[in-house]
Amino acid sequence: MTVVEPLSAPIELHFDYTRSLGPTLSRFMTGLAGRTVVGGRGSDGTVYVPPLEYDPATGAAITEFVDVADRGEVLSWSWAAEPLPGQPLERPFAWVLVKLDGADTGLLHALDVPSPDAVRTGMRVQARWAAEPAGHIRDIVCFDPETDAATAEPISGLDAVSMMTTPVFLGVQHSASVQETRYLQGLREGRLLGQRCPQCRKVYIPPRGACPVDGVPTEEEVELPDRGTVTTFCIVNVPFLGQRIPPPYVAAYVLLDGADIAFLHLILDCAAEDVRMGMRVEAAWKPREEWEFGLQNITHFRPTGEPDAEYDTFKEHL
């Protein structure tokens, strides 16, 4: 195999994670929603911030709920000198734990101070409040150091809070293996490479550096060609955030001729009801000007008219 040189590359992951809350953490973010901040008693008489659902010395569920002040003092605490994309504050703060007048419990989050030298354990802050509430933690924008002046007033009469959205973002900078490399630059030049296994013979695309069966090396590598068979498959009629294609469509195991695993690809150009094991397809690429380092250069598989492959030869491979 020709040697090259790893490709690398960022790659980002970022959704909406929605959730219910439940009765105990509604409690909480309906209060925070009206500024004002509530905690649970457990059966030591231990008041929890964020409430806890169940108590940790005997199992029950927490239903007693106080409400706690919204200034305290800082348990301990950590200098965040380059905020990431997303956290409370754009410029330099302190990460800290703050244990609320009339709660035992440190709760997490955000002071805003010049410097680390402006942030000591013991000392006092209050929250500083969102000026338009939305029922999420935060509700407080960060803590500030504590002065005599008073925090915001609290909000009555909201709804209660049932539902929570939270934007989660991952960024990697991801650098791909030897074979790897060489599969994705196969894919910007329309071809499927693959490798074998020099003991059981077996071909994996992606391609993979040791065999999983025997755990040699593998050396060799195989262009397969851009058609297989379906070997499983899934129809798809929920609607969801950020879903490109409009149900129901079909997301499908195709096994390449010539290969010993099969990859999840999408089954289009027929209707849905349609698709069955052992579906003969080939792969729709798109425009070769388009062609980049991925498996996106091919949109989708297609039935290609042939008579459907006979199980025995992807019954192992389902």
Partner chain sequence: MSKERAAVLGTGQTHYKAKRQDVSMAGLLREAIDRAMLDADVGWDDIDAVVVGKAPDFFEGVMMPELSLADAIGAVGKPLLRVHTAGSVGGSTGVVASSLVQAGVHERVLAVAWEKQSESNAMWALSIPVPFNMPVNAGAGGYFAPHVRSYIRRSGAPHHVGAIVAAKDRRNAAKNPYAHLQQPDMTMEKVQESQMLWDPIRYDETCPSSDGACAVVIGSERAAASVERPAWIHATAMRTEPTFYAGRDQVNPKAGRECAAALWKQAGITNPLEEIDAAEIYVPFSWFEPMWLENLGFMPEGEGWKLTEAGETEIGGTLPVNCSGGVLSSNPIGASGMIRFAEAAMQVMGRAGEHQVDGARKAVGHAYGGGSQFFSMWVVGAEKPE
Contents of the next structure:
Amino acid sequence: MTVVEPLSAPIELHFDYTRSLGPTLSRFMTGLAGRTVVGGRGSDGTVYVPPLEYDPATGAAITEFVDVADRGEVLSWSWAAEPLPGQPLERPFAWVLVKLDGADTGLLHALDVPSPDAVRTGMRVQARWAAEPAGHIRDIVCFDPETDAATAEPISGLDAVSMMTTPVFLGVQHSASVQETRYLQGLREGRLLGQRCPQCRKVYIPPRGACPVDGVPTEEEVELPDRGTVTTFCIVNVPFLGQRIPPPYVAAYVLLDGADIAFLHLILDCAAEDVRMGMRVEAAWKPREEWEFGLQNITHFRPTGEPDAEYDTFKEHL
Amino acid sequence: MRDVAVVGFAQSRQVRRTTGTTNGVEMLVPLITGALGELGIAKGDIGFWCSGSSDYLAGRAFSFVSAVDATGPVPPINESHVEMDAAWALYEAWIKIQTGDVDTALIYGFGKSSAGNLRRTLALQLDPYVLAPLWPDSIAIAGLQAQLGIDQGKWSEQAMAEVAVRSRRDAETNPNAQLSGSKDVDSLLAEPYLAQPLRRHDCAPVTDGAAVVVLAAEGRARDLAERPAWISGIAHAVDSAHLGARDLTTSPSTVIAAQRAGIDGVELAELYTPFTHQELLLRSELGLGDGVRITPSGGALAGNPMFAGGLVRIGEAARQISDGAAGRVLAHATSGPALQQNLVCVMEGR
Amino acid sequence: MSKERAAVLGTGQTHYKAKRQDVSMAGLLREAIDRAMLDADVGWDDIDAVVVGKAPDFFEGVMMPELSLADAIGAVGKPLLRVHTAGSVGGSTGVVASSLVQAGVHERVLAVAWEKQSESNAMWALSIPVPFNMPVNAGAGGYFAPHVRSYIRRSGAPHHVGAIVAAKDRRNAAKNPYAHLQQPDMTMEKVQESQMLWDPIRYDETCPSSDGACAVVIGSERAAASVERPAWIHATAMRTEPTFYAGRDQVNPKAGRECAAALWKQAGITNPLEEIDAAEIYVPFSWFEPMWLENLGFMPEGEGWKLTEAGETEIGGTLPVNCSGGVLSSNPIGASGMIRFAEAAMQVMGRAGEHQVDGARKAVGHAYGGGSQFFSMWVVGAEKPE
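Having seen the form predicted alone, the form predicted together with its partner chain:
Up next: the whole complex, starting with the chain shown before.
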């Protein structure tokens, strides 16, 4: 087998999660929206900030709330020399655990100071409030070293905040396996390259890093024709987000001649109700200049007009 | 309780980056084949399979589903998966053997941390309402923990550097380690901070890797291994998630796990400490004196395959028994921010 | 060696809805946990370990959320395990929790499985585009509908069988106050009038997308002594096979058949259809009822539909299936398997309320996941196992 460098491409995962808060967190977030920090009092008198939803001692819901100050003392810190995407500040800052006046526990946030020399355990800090608080932990932009000046004015009479939105975005580098890469390179050239498992001798397309029966990589390359048999299918009647073709159309398992496993693809160029189990089909390729590393080079399969395959010839593939 | 032993261990090389898929198949296939081959058994001899991995590390849902192919599960297998370090998969397997349903188990863990930005991804383990939206990364959290201990005089940057020096020196004899070397404390302390109070040597590297362990019950274990590493105790526990409401310089869950596992008389401890100060913290919490050899493999500071790292500690400690180098050993695994969850496994030669 | 006896001491469920926006994630779990602990008459100090089950973390956007939930679910200072075996996870969580007691390690274990799908969008989480992979553009049912067609072809089942299942499960759900869909007047005809989505699957033959959690407390024989009528665990089994392999039977998967065979053997059951009084089977698309009746060995291959068509899977029939309304009526993915397990237990405990099967003594809970490749099952009974 030729040694190939696996293909690799980035995946960007991004979703704005919508979080319902429940009574305790709602109280805390509603407080923030009004530039007030709310703590929860546990059964032993401990004031937790942020409030815990359930008392560590009894397990009961915490229902007693107290306002605490928006200034307090640094319990510990660490330096963020190169802030990462999404963190509170884009320039270097200190992460701090802050015990707000009136609280018994530490709140984790950012402290805006120019260098690590400007932060120390025990120093006094105060919250810097967002201009337009929304009921979110980021309504506190960050903390600043304490001054004589008052922090921003609280806002009163707000509706309770019951939901928050959290964008989660991550980049991940996806890699194809060596075997899949060979298959993708084949598709780029308009060829369908499967591989045979050295133990069970079955032909897999796409080929596998591990034959699912034997747990060893597929090896021997087998070029497959671009025609085969519909083993089974469904008719897609439902419109959904991102759909490329107006329904109804057919999604079918296609077993290429010479392959031992079917893959899912589209059947077009015939009425959906005319598609049958056993129907013979062939690939409809995109124009050569549009070929890339992927099965999408085949836009769909279409009937060849040959007689249907006998049920017995494909029943082992259902 | 049935007597159960580690009889097989295989691990990949710990490297900064592999070209394989995030479902670990490339790393796992040779390990599973190798571990079974070394024991002279076939996959059909394994009664239970259990793995540990993370979808978020792989950047896709159900990444463990493809990994299962590496076991060649036809005919079907008795199998389970934890979204945790594979040390907890080993715990589940040990439990399964205790029920008497099976006599053998193969455990695997894998992680390709290089596929994403690990320290940032781990921020998603934090409270999703009041912490994760600020994206405090794993090094930031470890730094807060380290600084607390420094302020309280529990450890120092000097002592932390000494941990790194020993880890790298030990790793020189570990062919699978990612980092090794012979720098001394002074030269390490002369390096700039990565995230004060942490320098680069205080933090585990980003590693791709995988590991496999085979367990067997009394009766089978002696057929399979000359010197099985008998598990005399295994236990785990979790601490509060509220970082600002618990004392980060202690590890109550480790203490609980150690009490339940019974750690008296251990000669050696493989500790899963991705940050230097965490080794100092755990040695103190576990009461490990100077006579106890600490993490002779070099540990996570020399190579940190996420979701396999805890299983590697168990495998490395077991190997000390099977090699005859030690008679009673402790392996530790951790999971979650700032040592939130901890497992202790004590093994001995008999 | 023989294992310790274990029993379900209590069960608890949340109300299932598309969006449970009245609670946080912790609040959702606690709703189920508090009910289970009340049902089992236990306090936090009685719980020795916690096992959590959930499907992919992408649904909620939290990596290993049990870590941040540890305090709320009473796990601090205790062993906490997180199981993830795709859609079967709720069942697997029950199996793992049982084994902690059966191994003789713990007296009482709390198991909870959950999903809060409304935090995101399941379709998004499950269809994150993977480079080099062509999206087939078939939608959510596109994977399973072709296998349903294969089943119909192989068994010769009449086309209305799926509609019979859907109507029955929805009517059953109307007797279950926790069920998401409440459609007491559902009929086979109405199901057949609903839109054909993925031919041969109609809209009313598909499951909803729900928020919810389910919890069970499992205890040792000693712990069960103080419970009036516990559900004894007679057998548990799990089996896995690959998603795709050459020659794989995707209608009647081998992993399911072997899992069931191991289950019946362990439970000492030789004729499941006669000996099982109620079955909670994971049926997300209506046709999976007859398919799983065969896979589980209740009916010979190709004949599962006959039991359904004869009305014998109704409450009062030979084998009442999904008296709770099943997955077709409530589907908080990660919890769905545990709901099946808990509902089976409720039947033999006599605590199933309006959907109780009279005199149920033995029941089966079943879950599956992935591409019909992960299976977990248990048999619970009113009598102590031998």
